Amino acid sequence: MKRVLITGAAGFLGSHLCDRFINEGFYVIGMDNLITGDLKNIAHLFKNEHFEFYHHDVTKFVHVPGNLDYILHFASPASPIDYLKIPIQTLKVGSLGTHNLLGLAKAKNARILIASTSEVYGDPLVHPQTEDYYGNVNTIGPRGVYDEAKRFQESLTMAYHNFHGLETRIVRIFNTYGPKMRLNDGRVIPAFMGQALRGEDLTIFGNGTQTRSFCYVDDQIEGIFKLLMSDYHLPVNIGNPHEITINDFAKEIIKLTGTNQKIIYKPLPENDPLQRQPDITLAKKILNWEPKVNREVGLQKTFEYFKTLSAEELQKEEHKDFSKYIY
């Protein structure tokens, strides 16, 4: 039985990856320090004989007994509300954490896939974004801790590939949504749906003409799996190229939820990207992959998930004490 280590296993994408690899017949080792992850996302796997979980911070030395065939590094804060609260930990998981896991992959002779992000392109001057675009990133801006952590992560991964001959893969993930997202993580889909469920007006930052391209989680996981199993070691965009303005998206949410909220506008955060759209030509060519789930279907599934949350969960704000993680 092939063995895979998935870091960030209790997070949104990490938990979906755990499910996928279990279903594919792998022995899955999940690892998470639970800063932003939640054990409820993987609780259903605890009784599975082919799953085990380590509560561990990957910025510290990582030891996993036995052989490993694959490592997927998905441990990182992934939304602005997180990496603005824990900037140092965000930088460390992309640097020290990546270094530890690349070292583990080398020791175990395992193939490792690194979760990068569309944020490596910053506020792009090229549209749509192709993998050969170097980006437009403010290294000292509020988002720089995340953007630069991921850019360094890519550089370190390529160094291990080129110097040590390590089998590496790099996925650049564009906006992804679906069940198991945290309702209060600050990203637009859970933010809008949470406001709709609470009967609040929808808040748009800026004038709403900025664009995003949303990929349903099942499509994203399929792309990641195909990339891991491919022979391609350079970065690959995985996302949905169907672009929409935030204004139009807010109207879609109001229609979906059957509510009659108003849309209110607040100032645009510093360095917030004005355009985000992946060019997935490479993924189509190399992986024979493209998204299948249209936004109407994906949003309905996501909304149904959020409707299952309790009234207490709908009202709560993020309250974790991050101070102990900043050192």
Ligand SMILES: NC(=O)c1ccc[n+]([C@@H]2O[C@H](COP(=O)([O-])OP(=O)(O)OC[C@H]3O[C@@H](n4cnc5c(N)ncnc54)[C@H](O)[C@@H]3O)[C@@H](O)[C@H]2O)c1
Second form
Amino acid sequence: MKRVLITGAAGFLGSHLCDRFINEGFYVIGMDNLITGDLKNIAHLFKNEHFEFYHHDVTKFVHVPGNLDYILHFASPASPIDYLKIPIQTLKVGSLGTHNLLGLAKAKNARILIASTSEVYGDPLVHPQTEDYYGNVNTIGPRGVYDEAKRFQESLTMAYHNFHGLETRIVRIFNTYGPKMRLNDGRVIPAFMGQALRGEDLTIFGNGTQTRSFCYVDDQIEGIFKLLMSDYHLPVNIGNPHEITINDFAKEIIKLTGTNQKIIYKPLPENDPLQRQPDITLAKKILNWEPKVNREVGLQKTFEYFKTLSAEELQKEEHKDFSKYIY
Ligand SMILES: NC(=O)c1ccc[n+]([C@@H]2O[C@H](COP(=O)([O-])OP(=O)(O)OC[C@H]3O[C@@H](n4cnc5c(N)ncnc54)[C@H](O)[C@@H]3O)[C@@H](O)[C@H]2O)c1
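Having seen the form predicted on its own, I'd like the form predicted in complex with the named molecule now, please.
Now the complete complex, all chains and molecules, led by this one.
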């Protein structure tokens, strides 16, 4: 049985990856320090004899007994609301954590895939973004802690590839959504759905003409899986290029949830990118991958998930504090 280590296993993407690898017949070792993740996302796997979990901070030395065939490094706060709250941990998990996992991959002769992000392009000056665009990042801006950690992570990964001949993969993930997202992660989909379920008006930051493109989680996981199994070591964008304005998106949510909320507007926070759209030509060519789930279906499944949350969970004050939201 092939053995895979997944860091960030209790988080949104990590938990979906655990499910996918279990379903593919792997032995899965999940690792997480639960700083932004939640064990409930993988609770259903605890009875599975092909799954084990380590409660561990990957910025500390990482030890896993036995052999490993693959490592997927997904541990990192991922949403602005999180990394603004824990900026130093964010820098450490991208740098020290990545270093520890690359060292582990080298020791175990494992192939490692690193979760990078569209944020390496910063506030992009070209649209859509291709992998050869170098980006436009403010090192000392509020998003710098995340963006630069991820840029360093990519450099370190390439150094291990070039210097040690390590088998590495780098995925640049664009906005992804689906069940198991956190209600208060500061992203627009849980924000709108939480507001809809509480019967509140939907808050838009700025005038709503900024665009986003959203990839459904099943598509994202499929792209990541294909990249891991490919022989391509340079960064690959995985995301959905279909763009929508936040205004149109809010209208879609109101229609989907069958409610009558109004839309209210608040000032746009600093460094909120106005446009973000992946060019996925490379992924199509080398992985034969493109997103398949249309937004209506993906949003419906996501809304079904949020509807399962308890009223108590929905009403928590932290889920209603929109003062720090940046999507
Ligand atoms: N969700 C997206 O749209 C998106 C977009 C771009 C990149 N990514 C990347 O994908 C990865 C997962 O993102 P997500 O959306 O699932 O976020 P998430 O916050 O749901 O999951 C991240 C997980 O990492 C864990 N973690 C953080 N620091 C850790 C540490 N030092 N040691 C061990 N575990 C630690 C957290 O507890 C959490 O469970 C991140 O690396 C993120 O940068 C996600």
